[in-house]
Every structure is written in structure tokens, then in C-alpha cells.
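Heads up, the chain below is alone and in the form predicted alone; it's given as C-alpha cells.
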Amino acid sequence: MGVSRTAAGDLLLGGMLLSDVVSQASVDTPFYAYDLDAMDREARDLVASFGEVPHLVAYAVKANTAGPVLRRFATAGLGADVVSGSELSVAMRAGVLPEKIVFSGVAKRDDEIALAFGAGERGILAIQLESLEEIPRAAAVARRMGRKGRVALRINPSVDKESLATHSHISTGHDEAKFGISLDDVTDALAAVKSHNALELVGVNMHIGSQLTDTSAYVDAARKLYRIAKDIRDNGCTSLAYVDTGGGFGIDYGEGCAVTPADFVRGVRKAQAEFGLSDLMWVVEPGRALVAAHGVIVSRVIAPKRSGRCQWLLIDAGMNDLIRPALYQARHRIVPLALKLNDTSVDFRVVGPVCESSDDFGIHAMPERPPTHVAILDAGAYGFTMASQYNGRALPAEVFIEGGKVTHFLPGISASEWVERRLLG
């Protein structure tokens, strides 16, 4: 259902009033509120777009970790991508398979090396090897713990920076990123996993960037990783099980995103074709693109506030519950939860309360009488993940919507709680 408005005005997520929510003694503002069924539906529909192709969803994990959300989409046949020990742990879980688990990142310990190989019968899918340092160090693991481990690269694909359209800090593909083995690496990093028989090359990866709006460089990526996959195999490597293109699917925060995780699927299945790769299973990481649009923060109004020429909206929630329009200038909807067809609509600029010029979530249009609460939608992705208790404050509580009713909820962490822990010692 996603979040609709009632004819009396009245915001729904998942077909439930936001404001019965509130209403609620055990629910404080602001609060992350998520609609599971919209986010099911998103995961069930990327799986039919691949049709009769091999392939593996495996759920970007940093972009809600929450075990509400990872069960439902263990139970919808998706795996996961992980990216610190923690994360792997959770979505195991939280009933994700090992052996649908591939590990990313580019500074992994080796008790987080050895977890993922040590998971299950045989490790899970695969570590995801970033760098040729990485290479022995994992080899090194595998050795002490008596296993073969399963292992992929991942392969900067050299991308224009300019043609991936998106923010800076979450383009990944380029020369100048921190990410990936080059171009010019590969065919070293590939005799190094040979040279070492605890390893097993498994798989090739790439991840141009998030929030893509445009296929195109994802696409040109993509045929780059299968013209690898397929010297790879040409070269006699008969143990590759698969080619991982990444996630980054874009949505839309309000202002249009003219292509769906589906169109990526369609333009890659091309290339993939080209290559006469069709038989090797496909993964693709989404995040963003299962959870952003289905999942709202909560937040009360504390007051207006007029100064100069400036009308400053002051509300409960800040940089600290969603830092996304601090660190990348996002744009996010912010609503009344109630709103009267006769009301009049002015501009405030709507901002937190931590002591930061940058607690800004810009300018909104609301009724000149602001209401006692708002919603910031499109806050189901990187929002209480990257929450912090900045200045000392709670972090939110997550309510979870299934059916229409409050099925789960997770409480948040008091101030009274930061207190304490800081004075501890």
C-alpha cells in the first residue's frame, strides 16, 4: 500500500493511520515507522524480473538491518550482501542461507574473514576480495581454519564519474575510489587466488554507486564484468559459479526516477547473453531500492519560529535520526500527518534540533497553522542505520506494519540511557 492519504486527510503507511501510531504510550517521537508488506512486494517483484535467468537478490543489509525486514525477505528467497561481521551474523539470523551470503568491503578483519568462511557446511557464497593485499590475508585465514575458501573479486570497472549522475560520496566505480581491484590488476589478482590452494575463485563483482537514475553506465559496467567472467572461463577457470553486477537502483524521493530495478535487469540480461555467460548465475545487491520508499520517520512539531525574513519550522527529529540530507544533500518530503483540503499552504524551512547548521531538511510547504506532526517520508534506507546519539540524543524507536497493524517494534535508546553509559568508568 506504501503511504497514501485517507479523504479526511489523515496519513496511512501500510493502510494503517500514522496517528493511531502516535497515539500509542509506547511510542515516542520521532520514530521510524515501516510498511513490511510494500517492501515484500518490491523484493518478490526484482525476482520475477529475471525470469528463467539464474540468479541471486542478495539484500544490501546496510540499508535497514532490521530483523523484521531481513526475515521477510529470507522468507522471500533473497540472500544477502554483507559488509562487517555484525551484518553477517544478523541476516543468518534472521534466516538468510550461508551459502546466499556474499561479504563486501574494503577493510576486513580476519575474525570477520573467518567467520564468513567458518558459516555453515562450506562458508558462505563467497568473500568478495577487494584488493590484491587482501588476497594471502584471506588465504591465511582459510589455511588455519582447514577450509577452502570460497572467493570472488571484486573489479573496479574504471567508470566515468561523470556519467554516473549521482552524489559524490556514494559513486564507487570510478579510478579514484577507494573500492575494488583495477583494471589492471585483475589478471595479477587472479594468478594470486591461484597461486593459494585454500582459495577457490567463485565469482566476479562490481559496484559502480547508489542512487542510479540512468542504466546506462550500469550496463557498460556490467558488459566489462562478463568480458572478464569470460576470459576467466576461456582461461580454463571451471570454477566460477557467478557474476555479481552490484545494486545502486535508484528511486524516486519526489522529484522522478525514470527507471525501475527492472529496466537494470533487462539491460544487463543483454550483455549477459552477448557473452554466453546465461549460465552462470546472476546476483544483484539492491538496498535502497526494496526499503527507502516504504518507511517514514515520525517526527512532533516543537514549534514555529520567525526570524528576519525566515520561518523556521523546529521538529523533534535531526541530522542525528536521518544524517542523509547533512552528509549527501538528499532532498526527503516532509508532510503533515494530517492535513485539512481547506488549509492554507506556506513555506517553512524545516530543521532539528541538534546544534548544527547542517540539521536542515530544507524548505516545505505546510499548512499556516503547522500541524503537531510531521512525516519525512522515503526514510526506509540509510536512515536509523546511520543514526547516531549525537548531542545526547535518543535514538528512535522502529515500528514495523504488516496487514494494516503495528506486528513488531523495536525500542529505540533513551537519553536517560546515554547518560549513564557516558558516566560509566
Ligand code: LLP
The other form holds:
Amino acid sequence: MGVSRTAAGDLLLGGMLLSDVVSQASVDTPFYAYDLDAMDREARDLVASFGEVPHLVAYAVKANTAGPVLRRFATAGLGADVVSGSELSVAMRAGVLPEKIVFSGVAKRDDEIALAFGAGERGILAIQLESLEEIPRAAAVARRMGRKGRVALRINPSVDKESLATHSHISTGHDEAKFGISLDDVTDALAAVKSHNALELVGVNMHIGSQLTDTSAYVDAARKLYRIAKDIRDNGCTSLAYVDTGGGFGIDYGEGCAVTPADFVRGVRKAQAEFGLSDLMWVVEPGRALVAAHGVIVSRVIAPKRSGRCQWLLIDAGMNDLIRPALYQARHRIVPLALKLNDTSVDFRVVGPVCESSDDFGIHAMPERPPTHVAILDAGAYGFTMASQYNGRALPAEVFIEGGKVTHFLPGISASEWVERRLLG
Ligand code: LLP
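Show the form predicted in complex with this ligand, please, because up to now only the form predicted alone has appeared in this conversation.
Let us now look at the entire complex, which starts with that chain.
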């Protein structure tokens, strides 16, 4: 759903006027605002698309780690995909059950592996191992703890990089990527897991990339994964409990996205049925698709600037608050909080205060007389979680809307706290 406008031209998020959030919440700009009800609907729609197929939607916590988001998803019955000990801790403390958590990551430390094996009564659902070298290391940790360590093998399905149609920084399932166990090593990896009594193989998984706007590469790779799962079963392994096809479902950042998360589910269901494995639990790890469209950054316009033929709009949000445009040449729509019907619009290049030329959000149509505030759209995923305090800037506050009002607030870290911390040593 994202944002909408009232007849008077004011921007709404989750039924609340964003201009009211600015005036009521006494929060400094820039800040993030999220619509928790829309995120919840997104999650429930995806869950419903599985029908009768046994499944687990393990939300990729890295997209948005805020407690109110995690608690809402935990209440909706979602699991979590985590990539660090601290993501594991925040997910569990927000109420995600350990048996619904998978732990991915190419360079897990021993203490993180121990945290995962030691969680709850039996540890998390599985640590997803990403290399031959990680297998004996995980076994040694489990042995030391006197626990059976439940593991999955993350397979790198060797997809053609070009076919992924996403930015190279976020393609992960091709031959040159550091992620996963190559198809050539799967047999050795299975034998290695089997040779360790302290480990139990419960799954196979993949994650081929993010912001996928076409299902074909995903479905083809899932088919390779199901083939491996079938071989494992045929060889008499009874502990295999799930196949995890990863996340990556793309969203529409304003330039179109022909597919929905449910389309990915429909595509893979066929492969699952072809291999006769519809009884195995099917895990997916969506991050962006559940949260991106339902978060914005509200930013104050500092001033317009004209120089030569360039017309800039200087705003108080920068690449430290949202790094996606600088890092992936991503485009986020930027719109005024209030729009008058008879405003004539002109093109501004919207830029932030950070001392880098890449602190540039691109060209956006804005009223000729610039608005006081703008919203950067689709910032609910990989926005705050990738923010930094570069240039001595604050980490933005986060405001959470439910039922048409603000129900939670996370304060961020102010610029003056940054000054104190730099002087601690
Ligand atoms: N599972 C694993 C193992 C992952 O590495 C990722 C994302 C996901 C699931 C979730 O992917 P999603 O459903 O959100 O596409 N910072 C980048 C995206 C990086 C994604 C990294 N891995 C961006 O802002 O576009």
C-alpha cells in the first residue's frame, strides 16, 4: 500500500497524516515512519499463498530489525532468518520461537554458532552451513556443548549472473559469489555432515539474490535444490525436514515490478510437486517484500540551490540515513508532504548534506516553490539497518503507526551522543 494522499493533497501513512507526525511526535527530522498494519497484512497475504503446503515464512531480520516490527511478525506466527548473534538475540527477545529461526551467513563465529545451538530446549531450527570448512567447526561446537546441532547446507545453485536481473552487489547465487557450497561439493558436504555424530542434517537452502523482479531464475534454482533434497531422501536420510528457497522477492520502487511474492510461491510449488516433496516443510526468507513499501523517511527541506544550469533541493536526510542510492544506484521516489492542486512542478536534483557527490537521491519533480518537508518512499527495508553516523550525523529516530496513530517510538542516536562517544577513549 505504501503512502496515499488526502483529497487536500496531504500525505498519509497507515491512516495518519505525516505532517501530524512531524508536529505531534516532537521528533527531529530526518526520521523513519512505518505502517505496522500494512506490514502485518503483507506477511499474512504471503502466508495465505502457501495454502495447504507445510511452510515457514522466516522473515529476513536484516531488512528491518526494529522491535515493534519483529514483535508484530512474531505475533503473526512468522519465523526469522538471522545472520548474526545479535540478530538472533533480538529476534528471540521479540518473541520469535527458536524452532522457527534459521541462521545464515558465510562467516559465522564459533560463539554465534554456540548461541544458535544453545537457544531454547533444542537450539534453533538450523544453522545453515555455507562451506565444507564450516562443517567440522560446527560439529566441534555442538560436541563441546553436548548437543545435537541441527544444520542445513546452503547450496550455491550456480545461476547465470545475467539472468538474475538485479544489481551485482545483491546477487548471491552465482559461481563468483562467496556464498554457499558449490554444486560440485555437495556430495562431499553430505558425507562430512554424516560423519559427525554431533550434527543432524535437517535442511537444504539457497538464497540467490535480492530485488528479483522475475520468477524464472528463482524457480530454476529451486528445482536444483529440490533435486538435491530428493537425492538426500532417496539415500535414506530420514532427518531432512525442510527445503529453504531463500528470500529475494522484488518490490515496485516506482519503475514497475511484474511479480508478487505469491507468484514466486506458485512457481516453486510446481517444482516441489514434480519431485514428490510437497510433504517437506518449505521455508522462505523474505525481507524487503514484507517491509520496504511500508516505511518512509520524513525529511526537512533545508533550501533550494541554483548554480549554473543545476537546480538542487538540499534536504536534511543524507546517504548516511539511506545508503541504497549511493551503493546500488537505487531510485527512491521523493514526494512533498503537502501538495497543492495548482502547484507547478519543476525538476530538482535532491541531495543530502553529506560530503560526498554520491549523496544524491536523483532528479524528482517538486513544486516550484519547494515544500517544507518531503518523504522518501519505500524506505522500510535496508534503510535504518544500513544507516551510519558518517559526518557526525545522528542515527534517525523511528516512529511506528498502528490503527491510525503512533504506538511506538525508537529514539535513534543523537549527534551530541556521537560527539561524547568519539571522546570516550
Ligand atoms: N536470506 C538471505 C540469506 C539473505 O542474504 C537475504 C538478503 C535475504 C534472505 C533477504 O532478501 P530480501 O527478501 O530482502 O531480498 N541491502 C540490499 C539488499 C541486501 C540483501 C542481502 N541479503 C538492498 O538494500 O537492496
